[in-house]
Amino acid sequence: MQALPRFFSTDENGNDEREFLSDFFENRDVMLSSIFLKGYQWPFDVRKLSGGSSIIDILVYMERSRGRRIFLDFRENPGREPVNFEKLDQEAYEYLRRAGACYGTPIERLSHMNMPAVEFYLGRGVDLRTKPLEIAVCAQHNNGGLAADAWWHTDVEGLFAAGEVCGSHGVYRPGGSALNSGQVGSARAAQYIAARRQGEPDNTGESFEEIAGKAVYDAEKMVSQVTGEKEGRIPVRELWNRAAVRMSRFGAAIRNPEKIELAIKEVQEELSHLGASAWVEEKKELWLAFRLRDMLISQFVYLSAMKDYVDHQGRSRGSALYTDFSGQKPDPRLPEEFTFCLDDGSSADLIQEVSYRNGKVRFEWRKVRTIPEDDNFFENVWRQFRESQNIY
C-alpha cells in the first residue's frame, strides 16, 4: 500500500472497470494519503475510520458487497496521473522521500522499496508488473483463541498450543507478536514437555480407547449419512460456500447484533441436520464434510461469543465494528450500518472465556491475570536454573 497502487473494481466477469475510491474522496491527495496509511497502519481498526486508514477497508467492503471484484493495479498510478508527492500527508511524504521512492509508477516504487514482495507474488503466479492483484477485506488475525498458561498448556489436558492461536496479545495486535509468540511459545512448550510430561499417560477417567471409540462411531455414522441418497440433499460444497458467505456478512469486521442472532439460529439449524441434509458425491470429498462440521461448530461458538459480548454492553473496538444506532457514523456519506459507539475501555481488564460442550456454549468473564512483580536476586535465580532450568 505504501507504493500507492491504483484501486479499481469490475463486475464478476471482469468487465465495467472503475476506480471506485474517487467516488468517495473529493481530494485525490487525501485519497492517496489514506491508501498509504492503509499499509502503514494495518489492520482494520475502528479508531482509524474518521480521517484514517481504515476508511479504505470500509470502501472496499462496500464495493465487494455490491457483487464487484476489487483489484490493486501496480502498473499505473491512481487516476492514471503522476503523483505530486509533496501534496501528500506529511507522514506519507516523509516516508516515501526517505525511502527514495518519490517517482514513477507503483511497481517501480514497490520494486525499489520491497523487491521480495514482488517476487513473493511472482512465485505464486501473479506478476504485478503485468497483471492486477485481486483483494478483499479479510480477517488478518484472531484477537482471541485457546486458553493457555505460561507454558502454553491449554485447559485441554495434554494439549499444548504455541503461538497466536492463544490470542495472548489481546484486543490490539502489536507488530511482531505473531513471530514472538510462535518462537517463544514453541520453545517454552518443548522445555516444559521435556521436563514435566515424561512417563506413562494418565489412565484415570475414560480410557483413550473409550473416547476414540465414540468418535469413530460418530464419524462412521456421519459417513453413512452424507454418502446416502442424493434426493432432497444439498451438495457439501454448496453448504460450505453458504457458511463462508454467512460468516463474512455477519461475523467479520462489520457486525450487526440483530443479524448475528439470526446467523446463530441458521448455524444451529444446519448443525442439527448436517448428516441428513449434506450430500457427498465422491468419497474423496468426505474430508470437506467433516471440515464443514468443524467450521459450523466454530461459527456457532464465535457468533455466540459476539452476542454475549454485546449483551455485556460491549461496543466497537479493535478490528470489530458493532452497528449501534445510538452512536455516530465516521462519515455522513456512509450507510447506517456503519453507525457505532467506540468502546470506552471499561472492560479492558476483563477476559471473556467460552467453552463448548454437547452442542451448548458457556461463558465466563474474569479479570486478566496480573503481570508478576518478581524481585529476583541473581544468586537465587541462578541456583534455581541450575536445579530445574526454572521450569515450574
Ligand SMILES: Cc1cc2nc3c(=O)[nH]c(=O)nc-3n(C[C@H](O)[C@H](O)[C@H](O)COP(=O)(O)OP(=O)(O)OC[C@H]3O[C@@H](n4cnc5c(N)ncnc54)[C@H](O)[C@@H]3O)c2cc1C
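Based on the form predicted alone presented above, generate the structure block for the form predicted together with the named molecule.
We keep it simple here and write out only the one chain, dropping partners and molecules.
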C-alpha cells in the first residue's frame, strides 16, 4: 500500500474496468494519502473512518457488495498520472522521501522498498510486474476465542489452545503481537505439559466408550446420512460457500444487529438439518462435512456473542462497525448501514464469556482479572524455581 498502487474494479468477468476510489475522493492527493495510510495503519479500525485510512476498507467493501471484483495494479499510478509526492499527507511524503521512493510507478517503488514482497507473490503465481492482484476486505484477527489460563490450558482438561484460536488477542492488539502470542503460548503450554502432565491419563472411572459413545454414534449417523441418496440434497461444498458468504456479510467488519439475528436463525436451521440436507459425492469429501458442522457451530457461537454484545449496549470498536441509527455516519455520502456509535471504553474492563452446550449458548460477563503483584524477592523466586521451576 505504501507503494501507492492503482485500485480498480471490474465486473465478474473482468470487464468494465473502473477506478472506483476516485468517485469518493474528489482530491487525488487525499486519495493517495489514504491509500498510503491504509498500508501504514492497516487493520480496519472504526476509529480511523472519518477522514482516516479505514475508509479505503469501506469503499472496497461497498464495491465488492455490488458484485464487483477489486484489484491492486502496481504497473501504473492511480489515475494513470505521475504522483505529485510533495502534495501528499506529510507522514506519507516523509516516509517515501526517506525511503528514496519518490519516483516512477508503484512496482518501481515497491521493488525499491521491498523486493521480497514482489518475490513473495511471484512464488505464489502472481507476478505483480505483469498482473494485478485481486483483493477483498478480510478479518486480520480473531479477536476472541477459547478461554485459557496463563499456560494456555482451556477449561477442557488436557486441551491447550495457543495462537489465533485462543481468546488472548483482545479488542486491539499492538502490531506484531499476534505471531508472538502464538509462539509464547505454544512454548508455555509445552513447558507446562512437560512438567505437569506426565504419566498415565487420568482414570475417571468411565470407559472410553461411555465418554465418547454418543459423539461416535452421532458422527456415524451423519456419515450414513450425507453419503446417502443425492435426491433433494445440497452438495456440501455449496453449503460451505453459502456459510462463508453469510459470515462475510453479517459477522465480519460491518455488523447490522437485525441481520445478525436473521443469520443466527439461518445457522440454527442449517445445523439442525445438516445430516438430512448435505450431500457428499465421494467419501474422500467427508472431512468437509465435519468441518462444515464445526464451522456452523462456530458461526452460531460468534454471531450469538455479537448479538449479546449489542444487547449489553456494546458499541463499535476494534475492527467491528455495528450499525446503530442513533449514531453518525463517518461521511454523509455513505449508505445508512455505516451509521454507528463509537465505543466509549466503559466496558473495557469486562470480558464476555460464552459457553456452548447441547445446542445452546450461555453468556456471562466478568471483570478482567487484575495482573498479580510480582514478588521478585530473590530468595523466594529461587526457592520456587527449585521446587517447581516456576511452573504451577
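In this text, the rigid core denotes the largest set of C-alpha atoms whose superposition between the two forms falls within 1.5 Å. Residue numbers count along the first chain shown, from 1. This is a predicted model, so every value here is computed, not measured.
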> Does Gly275 move its CA by 2 angstroms or more between the two forms when the core is aligned?
Replying inline: no
> Does Gly251 show a Cα shift reaching 2 Å between the two forms after rigid-core superposition?
Replying inline: no
>> Quick check on Gln384: with the core superposed, does its CA move 2 angstroms or more between the two forms?
In response: yes
> To one decimal place, what C-alpha displacement in Å is found for Gly163 between the two forms with the rigid core superposed?
Replying inline: 2.4
